[in-house]
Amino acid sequence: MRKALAVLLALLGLTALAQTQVRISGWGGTDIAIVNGLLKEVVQPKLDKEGIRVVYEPIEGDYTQWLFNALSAGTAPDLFYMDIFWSESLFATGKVEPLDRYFSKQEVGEFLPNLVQAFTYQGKLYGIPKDFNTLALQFNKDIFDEAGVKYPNQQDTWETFEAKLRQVQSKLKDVAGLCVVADFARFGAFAFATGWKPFDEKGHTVLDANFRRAFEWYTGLVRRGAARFAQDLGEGWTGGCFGGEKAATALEGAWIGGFLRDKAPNMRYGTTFLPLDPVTKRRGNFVFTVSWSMNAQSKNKEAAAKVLKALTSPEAQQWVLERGLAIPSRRALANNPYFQRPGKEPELNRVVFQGSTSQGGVNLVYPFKFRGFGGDWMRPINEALQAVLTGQKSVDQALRDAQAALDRLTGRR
């Protein structure tokens, strides 16, 4: 009996030794419960038969700094989250493994093209998008009903949308139509709608007439009685104003769903697309996304690739979607029954998903990244928005100063 037990234990030990461990990391907070659930219910069962054990190491605190340091020190995990915002500065280091040899063109083609392009650098694919967000317009139905104003809809242009905001703000004195923020992460979508691009063919940024037209409209909303500056309402983002019923609308992604679930669970809100530029008749948008990427120094690249595929599989994305946690990055999930369910959150997620698509063959949806400049690129524009919204500078002066700063940054002059 002892001999049989010893043999069994030996076999179990060999099995354990035969397992390949793949370390993965992302940020902490609420993500920990999500990833643990995903691993337990979907990912690990698929990998057990492959002899692969996933070891999850969430990071609290400054994740970006930790990852850069870990990659430099040679202690980084095999797979890790990569935010599109700072991705190019990491791609340029050579510390991220190109994924082209692990994924066929057909496999890559199953993901939304905008997202794949967002993680493509100098012709190579460096990340598989795990999910994404775009901007949408949320509106409080009770506030619009009380003001007797029609709800915003997808036919609205900047002009008709603004007219609705002015009506709400004039009839309900204690409610702003919209609270605006001095942040390119919101304003930029309107600049894109004009056809303006962040970089020209030489890699320079030119704040041209199209940019100015969007800038004047956005910053003029407060002066024209359609919006209030978020800081004047004691808030730092449009979702905060909206959740506190200080504003009738918000410009946020699907992340606002969880916030409103906690902050204002009984709010009757709807979601529609961002308003159209009245000149181009198009709307712009951002893609905010995070990938799973691979450590170029990983000693388990083949196993890591299998884990990466399991983490971004249709089953994994369906699991995440049905819990209302994120928007899937696979094309095939566009017609998922979840999006057709009645209710404010499925509607919010559906509009956010559809916000990633181009219009009429013209792509005005850009990933939230600015080459290797990161936040340095946005700073002059954000400062210009702040200066005009607070009355410190005229539009002319603010844009001159911003252009000069961007010229120095991009080497235009």
The other form holds:
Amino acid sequence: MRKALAVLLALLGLTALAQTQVRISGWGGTDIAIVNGLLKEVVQPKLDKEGIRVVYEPIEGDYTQWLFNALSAGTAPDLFYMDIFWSESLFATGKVEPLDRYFSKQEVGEFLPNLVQAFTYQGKLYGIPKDFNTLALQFNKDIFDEAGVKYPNQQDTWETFEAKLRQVQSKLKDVAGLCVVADFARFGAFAFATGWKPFDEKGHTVLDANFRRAFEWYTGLVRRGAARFAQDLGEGWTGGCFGGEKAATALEGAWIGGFLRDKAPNMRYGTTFLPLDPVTKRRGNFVFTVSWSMNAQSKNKEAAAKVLKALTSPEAQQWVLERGLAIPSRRALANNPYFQRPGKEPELNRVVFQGSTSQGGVNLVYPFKFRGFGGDWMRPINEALQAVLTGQKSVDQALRDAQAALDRLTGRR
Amino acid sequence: MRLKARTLEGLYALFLLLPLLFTLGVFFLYAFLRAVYFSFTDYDLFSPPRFVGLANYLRLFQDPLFLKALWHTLAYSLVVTSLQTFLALLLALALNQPLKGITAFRTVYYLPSVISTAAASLLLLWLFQRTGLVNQALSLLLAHLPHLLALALLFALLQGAQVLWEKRKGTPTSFLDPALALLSLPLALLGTYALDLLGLVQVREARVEVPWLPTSATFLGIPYPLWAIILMNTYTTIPTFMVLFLAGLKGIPKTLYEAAALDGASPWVMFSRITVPLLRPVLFLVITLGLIGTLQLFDQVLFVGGSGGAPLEATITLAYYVYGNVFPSGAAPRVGLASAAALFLAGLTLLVVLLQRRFGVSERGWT
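Please show me the structure of the same protein in the form predicted together with its partner chain, now that we have looked at it in the form predicted alone.
Let's see the whole complex now, leading with the same chain.
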């Protein structure tokens, strides 16, 4: 008996040795169930033949801190999530493996070009986008019906959209048209629509006349009776106001779908594109995206590349998409039947998916990253938005202060 | 060979101290020396550290954010330490009275210190919303200001009349006589009610909408959001210090008070000549702990300034400045700069405590 056990153990040990382990990490929360399901049903069966075993280590708590520390200490996993927001400061360290060696041009070409561009730094590709999000406009059909106002649609400009919000707010006293937040992550899309760019050729940030036009419109929504400041409604994001029926519209990405499923399962809502700038007749947008990236110090890069391919394969993305969990990053999935299904969530996902495509040959869609500056860059703008929205500063004063702070950060013009 | 008893005893002591010495060495001494080293380099967690001399320290004093953090830290520390020491002493004196059911009060007043800072910060966010309880209470107060004024005026008139009446009868009375107030107050309330019915006093239209948190407006040089944190923190730390004071008060022999009472000392004389001098060691402990604790304020800034929506410039403190530079959101870590700031904070704490000892309350006496 004992002998048999020993033999069995030895065999197990041998098979374990023959296998290559690839460690992958991402954040915790709802992602744990998703990735575990994906690994079990799609990824691992593919890799079993190759003798590769994927070990998944989700991180609860502050993922960025953990990853920076792990990469610095040399204990990071072979593959990890990388958020576009802080990606550039990691690319610059040389701790992330460029992927051009493992992926052919053709393979890369199957992903949405805007996303590939977002993870390209100094001509090299540092991550394969796993999914992404853009901003869209959600509206509560019942509220619009009750107020007798037409639904927002994709022909709306800032002016016609605002007029609708004003009507809703004046007809239904206790519902705001929109609840605005003092956050560049929402306001920025409108600034982009005017043609304003976060950085000029010299890498400086200039808050020009175009930026000012968007800024005045956005911060004036509250004063003109079309919106309320989110904090005054006790909320931190536009989705919170929307879910609690405190506001008729919201400016969020596909993540609001899951939230509304829990918070307001019976809400009849529709989704459309962000309104157009009345002057340029264009719309801007953000791309929020996360990639799978490889550790430059990984000991099994070849195996890791195979896992990476399996994780972003068409089958894997189809699996994720069908569960309504995230928007896939592959071009071919644009014509996926899922998007054409009736219902509020497929519509939401379709609009968000299309939000990443530029229109008329002019790209006004920018990834949610600001060189290596990150939050330091957004702070002066957010504080300017907040100061004007709460009536503490004039637009002139707020923009002057923000420009001074940005000059200190990005260099003087 | 046999060891001498003394040597053996010393070895035992060392052996028992080993775990402590080990953690002290690794987590304090080694970490401290590393921080000192990094503060002279441009270390960013990834590339090998390069020596830059005093550049980090110079950069600190050119950074407006750092200077703001320094001012906030010092102002906060001063205000909170004085407030909490004074109020904790007051509370301890009250709870040291031989009253029925005093234990229940002690428990109730100790409760706030059990609240975690995260939960307390959440409460604070609710209280100080623009439509929150603080603004609503202020609105209510302002709206009923005419009533309150009328009430105060009527009370003063009635009480004054009664006192005059008593004085004419030759009874010695003071204006604050509770027995007379027992009659004046209900009468004043009735009077106010009557005035309201007659329409002479009306509720005013008042709506206070002060944005307490999303603002950088200041009062006495300290931003509103920081005042909110001051209130909250004083509220949650008073109980801890109150317990220390209570312990100190219990240690003062009753015989001293009895002797003083026999000599005809007033309560104030007993307090200032017996209680305060004998509480000096506790007072020293409370002030020192208070200073050290407040100089390192961090959590509330993270909750209120980071995710609560208050501008960072209005709440930033030195400890948060250090954290914000090691893990800046979306940017490369600035460990060198953060180490320099951390060492500055350590030096500042030491200096403040030494100054307090030299010029404030020390263990032995007032100097």
